[in-house]
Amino acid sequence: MENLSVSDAQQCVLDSVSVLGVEPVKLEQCLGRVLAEKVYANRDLPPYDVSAMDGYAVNSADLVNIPASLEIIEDIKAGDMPSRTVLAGLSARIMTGAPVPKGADAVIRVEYTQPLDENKVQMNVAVKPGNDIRMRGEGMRNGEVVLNAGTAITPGVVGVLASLKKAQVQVYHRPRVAILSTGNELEDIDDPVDPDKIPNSNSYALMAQLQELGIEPALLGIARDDPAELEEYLLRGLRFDVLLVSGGTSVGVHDYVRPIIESLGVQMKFWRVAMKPGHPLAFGITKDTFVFGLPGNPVSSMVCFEEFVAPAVRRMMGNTSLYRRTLTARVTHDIKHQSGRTEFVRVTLDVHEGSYLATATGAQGSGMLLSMARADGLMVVPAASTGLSAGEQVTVQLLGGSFFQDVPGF
């Protein structure tokens, strides 16, 4: 299929792929995984009626009439149980996380007291009962779904994890990714420096991509124009999950990429994307890997992995959040559009009495690597558009590393 949406496209490649197989993880090295096993409390927490403050343990009825003088019995710090009951006319000093006494239904923040003596103490408001008490359960119960098979196991799912000592999780497969470059134009990171070639910055940009998802892709290198040293190199990388070929894929009389994956064994799904940049996309499928045949050009390269490939190795991860996050901005300056195609503007965002402003990195070339290098996110200009105005409201997808900020946001 020729010339699809972005859309249309995005869907074909998500129908196509599929979560990968199950493994166990240590805790440790969970992070940025996705859960495949539902997972259970193994007791209520907090286990008993705790401190929330520093304070004290008292019966709230005798807090009637303020100022209260009450007796101090016992001091509870947390892991201390408590040994005696507060009755009537009694307290007992409390430490954040120690377990509320008998007797006691409320707890008075030891701001809100003052010391009469080493055993006497007189309390300044009146507080309901429960107050500033963490009630047991609360946090959880035992025997409750406290995670869910699909959740991306963030550090605060760790934390809930380890307080459950669950030492080892099952988790889905990370898929097993090769990067591939094309062209005899190239020259690799290790190659003496030669005026004439170009440097393969483009599996690179990919494996740093990967990697912000979480994957550790293997890279192998770059393949030369002639199409047995193409067969070989994609025979290998079509031994991995997913292959990404850079280059190659166009229809120049010396782009060999497609007709050889072809005579491989792989099925192409599509081989134009109507977007700007990176319209000579291709994807395609074996039993065992997904092709994705991406532009030379660095830009576009990288444009084609956020839309298509990252989207499509969440999901084998186990993902159920597919794609980068959005925001409404307020473009600051005209922008130029042919309609016929999706265009993804690279932009700064800046804040403004109150709203995102979007302004484009500079010249939009899509071998113009330093308009990704700079920019917070990518601009989308729909495939109708004519073009937009300064001030038109505009959808931006988040880049990573722009979840955060040089100034505090309160």
Second form
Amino acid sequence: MENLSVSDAQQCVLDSVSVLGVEPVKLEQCLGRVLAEKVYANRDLPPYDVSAMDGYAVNSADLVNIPASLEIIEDIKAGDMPSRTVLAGLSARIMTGAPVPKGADAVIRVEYTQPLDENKVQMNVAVKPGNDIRMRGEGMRNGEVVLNAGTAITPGVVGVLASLKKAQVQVYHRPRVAILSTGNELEDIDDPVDPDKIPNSNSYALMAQLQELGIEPALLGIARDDPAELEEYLLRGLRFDVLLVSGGTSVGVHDYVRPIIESLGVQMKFWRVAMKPGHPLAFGITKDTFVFGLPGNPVSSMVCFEEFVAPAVRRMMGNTSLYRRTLTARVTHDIKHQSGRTEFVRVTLDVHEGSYLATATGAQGSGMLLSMARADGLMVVPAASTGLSAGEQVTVQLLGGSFFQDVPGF
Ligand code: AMP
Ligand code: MG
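Form predicted on its own already given; the form predicted together with adenosine monophosphate (AMP) follows:
Every chain and every other molecule in the complex is listed next, the one we just looked at coming first.
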């Protein structure tokens, strides 16, 4: 199989995966999930015209000549129903959220009035009809579609669902994901430190990338570069919806992962993508499982997750937006690049005079995990590029769901 471009490989992965099934979850547990049903408004909100302020419900025509003195006929609190009509020359004291009484066509804020005695108030400004009234149904109208399937559930969406009294909502399943690391040289987190070994970081970095997507993966541990042991571990992994295998997908004589998964019935879709880091990426499918053979180099593994696994998993979970947000920045230094592969340079971002500046996070070797730990984003150097000069515009893919900064910025 020849090298695929990043976008062809992405397309191949996304064409292979589809949205999983649906399950009900309680409102309290739905944050971060994706709505799998259309949600309709079940009432008008507000249910009647209400006051937007504490003040007086009046006829705006009475306030043409100000100051004007009006009789107070009633006190209306939120939750009360008005009992009288506000005729010309009359007013009703009204609180925020209380129904506007019949007759009145405007509310005047208490700050613009002055009490004269218990039953009389002076209005000091004129107001237009509709002033400080929230109209019936302006928030939502009975029967209208307020949320569509595919909506990512944010705190704002939870608020809307609560106003619709949806104590339970239909959401898409999250895939069950397993992570397997491979390599004789690896020691796991609980093993005693052996100075000759390489600590298994990939299982945990991948775990964290999945947790960012709201998925709690199963960690299958470390399989030795031994065909029989690998087969046993891979069989376990194939019981999941998605299996991430780290390492052993390259061309070394002990890189057994690809031949063994093929012997277990995985249909290989591609191997090798024209990217840096992340070249020896493999992707295969069975009837029930998507298998990603991720390169063992820690940065490669994480970058391949970002570019291929995350969009696939997001699609499975019902998301319609699959990709990280990108922004345009200026690179602060030259970047050497040999054309042929798309390169993902780990960068920090700063803002200077209204533009973003991207600076590489030090040495960019595919084993240098600190370059990833320090990064705000991945700067994309297109495959055709022959290098970038300081000041050139670049596209940066943000890492992290939101882009936080160290000052408020306004
Ligand atoms: P491989 O893809 O198996 O040829 O491994 C490439 C490089 O990544 C080697 O230097 C491995 O030691 C390293 N590596 C493989 N798996 C892991 C892992 N789980 N954690 C950290 N480094 C790893
Ligand atoms: Mg290996």
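Computed from a prediction, not measured in an experiment: that's the story for all the values here. Positions refer to the first chain, counted from 1. Here, rigid core means the biggest group of C-alpha atoms that superpose within 1.5 Å across both forms.
After superposition on the rigid core, the Cα atom of V121 is displaced by 2 Å or more between these two forms. R109: CA moves 2 Å or more between these two forms after rigid-core fitting.
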